[in-house]
Amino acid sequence: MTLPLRIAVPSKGRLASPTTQLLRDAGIAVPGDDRRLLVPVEEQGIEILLARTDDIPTLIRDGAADIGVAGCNQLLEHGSDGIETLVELGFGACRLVLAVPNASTITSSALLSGSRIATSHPNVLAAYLEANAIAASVVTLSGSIELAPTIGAADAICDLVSTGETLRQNSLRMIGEVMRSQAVLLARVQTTPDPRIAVLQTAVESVLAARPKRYLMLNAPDAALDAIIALLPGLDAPTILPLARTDMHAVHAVVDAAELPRLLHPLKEAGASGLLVLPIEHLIP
C-alpha cells in the first residue's frame, strides 16, 4: 500500500496564507477551516501536515514529511543536510539583519566585537560572526528580539525584517545584513525519487511562471499585421490564426502583465481590435 504524500505547510505566520494559496492554485485541495494538524486529502493521496515553519526543515529531514515550504533562513538555521531546495517561491521575502539602538555608537557590524547580540537564529549568526572575525556573544531568544537592548539583555540584535518598520518603532537602526531569505519548496533527498514530488514540483513551477503573465488575444488587419506583431514582447513568437474574414488574422500572445498598460494603446493605434486579456493558471515555458 502506497503511503500518502505528506506536505508540510506553515500553520501560521507570514508564509501560511501564500503557501496555502499556492498549493490550491497548483491543484492541491487544501481544506480550509480545519482544526486538525494532519489533514488527509484522500482523493489525491495526500496529507497536509500543519506545522511551525521553524520545524518544517527538521520534519522533512527526519522523514515526518516528504515535502514542504519554509524560509531559506529556517533551512540555514536548522541545517540543509538531507534536504534539497526544489523551487524558490518568490514570496516571504525578508532579510536577516544586525541592528543596534539609535543611541549606540556602533555604526557597522565590524564594530560588534565584545557585544552581546540577541537572535532567534543563533546558528546563522554564529557562522556569520566567525566568517567575519567578529568576537561577539550570541544570546538566543525565541521572541521579543527587538526588546532585548531596551531591557538590557543584549547590545544589538539579529532579526528578520521586511520593511524595517518594526526596527524603527523600537528605536533601532540597521548596521549590517546577514542574509536574504524567501519561501522555498523543500524535499527530502531520496535514493529512489518519488515521482509524486516531481509532479507537484512541476505544478508549482507552472503556477509561479503563470502569475506574472497574461494571455492576449486580438484581431489584426493584414495590412497592419507586421506592425502589430512588432509591438508584442511575448514569451515566444505569437500565434497567428486566419479569421473568416480574408483580410484579418487573430493574434494570440503571452505577455508580461506589467507590460499591458503601455501595450494596449499602441496596439489599438496600430489597428488591433477585439483585444482580450485573460489570466493564465499554469504555464510551462
Ligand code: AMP
The other form holds:
Amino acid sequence: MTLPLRIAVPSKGRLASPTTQLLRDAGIAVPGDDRRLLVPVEEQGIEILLARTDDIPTLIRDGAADIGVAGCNQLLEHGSDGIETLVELGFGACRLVLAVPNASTITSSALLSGSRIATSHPNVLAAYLEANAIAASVVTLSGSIELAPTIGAADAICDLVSTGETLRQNSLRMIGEVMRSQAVLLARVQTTPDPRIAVLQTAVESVLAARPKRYLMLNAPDAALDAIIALLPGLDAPTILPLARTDMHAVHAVVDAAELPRLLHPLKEAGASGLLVLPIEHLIP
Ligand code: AMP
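Could I see the form predicted together with this ligand next, after the form predicted alone?
After this comes the whole thing, all chains and molecules, with the earlier chain placed first.
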C-alpha cells in the first residue's frame, strides 16, 4: 500500500493563510477549522501536517514530511541538505538586513567588526560574516530583536524586514542586506522521484502562472477585426471564432490583469462589444 504524501503547511504566522489559499486553489483539500495537527485527506492520498513554519525545513529534511512551504531564509537557517526547492511562491517576500541605532557611528556592514549583532538567524548571519571577513559576535535571540540595542544586548541587529517600518519605529537604520527571501515549496530529495510530487508541483505552478492573467472575450465586427487584434498584447495569437451572424467574429485572448485598465477603452472605441473578462484558475504556458 502506498503511504500518503505528507504535506507540511504553516499552521499560523505570515505564511499560513497564503499557503492554505495556494494549496486550495491547486485542488488540495487543506482543512479549515480542524483542531488536529495531522489531518488525513484519504480521497487525495495525502496528509496535511500543520506545523510552525520555522520547523518545516527540519521536518522535511528528517522525513517527517515529504513536501511543504517555508521561507527560504528559514530553509538556509535550518540547513538545506537533503531538501530541494521546487517552486518560488512569490509571497512572504522580505529581506534579512543589518541595522544599527540611528545614533550609531557604524555606517556600513564592513564596519561591524568587533560589534555584537542580535539575530534569530545565527547560522545565516555567521555565514555572511565569514564570507565578508567581518569579525563580529552573534547574539542569538528568538524574538524582539529590534529591542536589543536599546536594552544594551547588542550594537546592531540582523532581522527580517518587508517595508522597513518596524526599523523606523525603533529608531534603527539599515546598513546592509544579508539575503532576500520569499516563501518556497520544498520537497525531500529522497521523495522527489515520487510522481505525486511532480503532480503537485505542476498544480501549484499552474495556479501561480494563472493569478496575474485574465481571459478576455469580445465580439469584433469583421471590418474592425485587424485593428482590435492589433490592440491585444502578448506574443500568443488570439483565438478567432466565427459567430452565428456573418459580419462578426469572437476574439479570445489571455491578457495580463494589469494591462486591462488601459486596454478596455481602446477596444471599445475600436468597435469591440460583448466584452467579458474572466479569472483563470490554472495556466500552463
Ligand atoms: P512566521 O514567524 O510564522 O510569521 O513566519 C515568518 C516568515 O515569514 C519569515 O521567516 C519570512 O520568511 C516571512 N516574512 C515575510 N515578511 C516578513 C517580515 N516583515 N518579518 C518577518 N518575517 C517575514
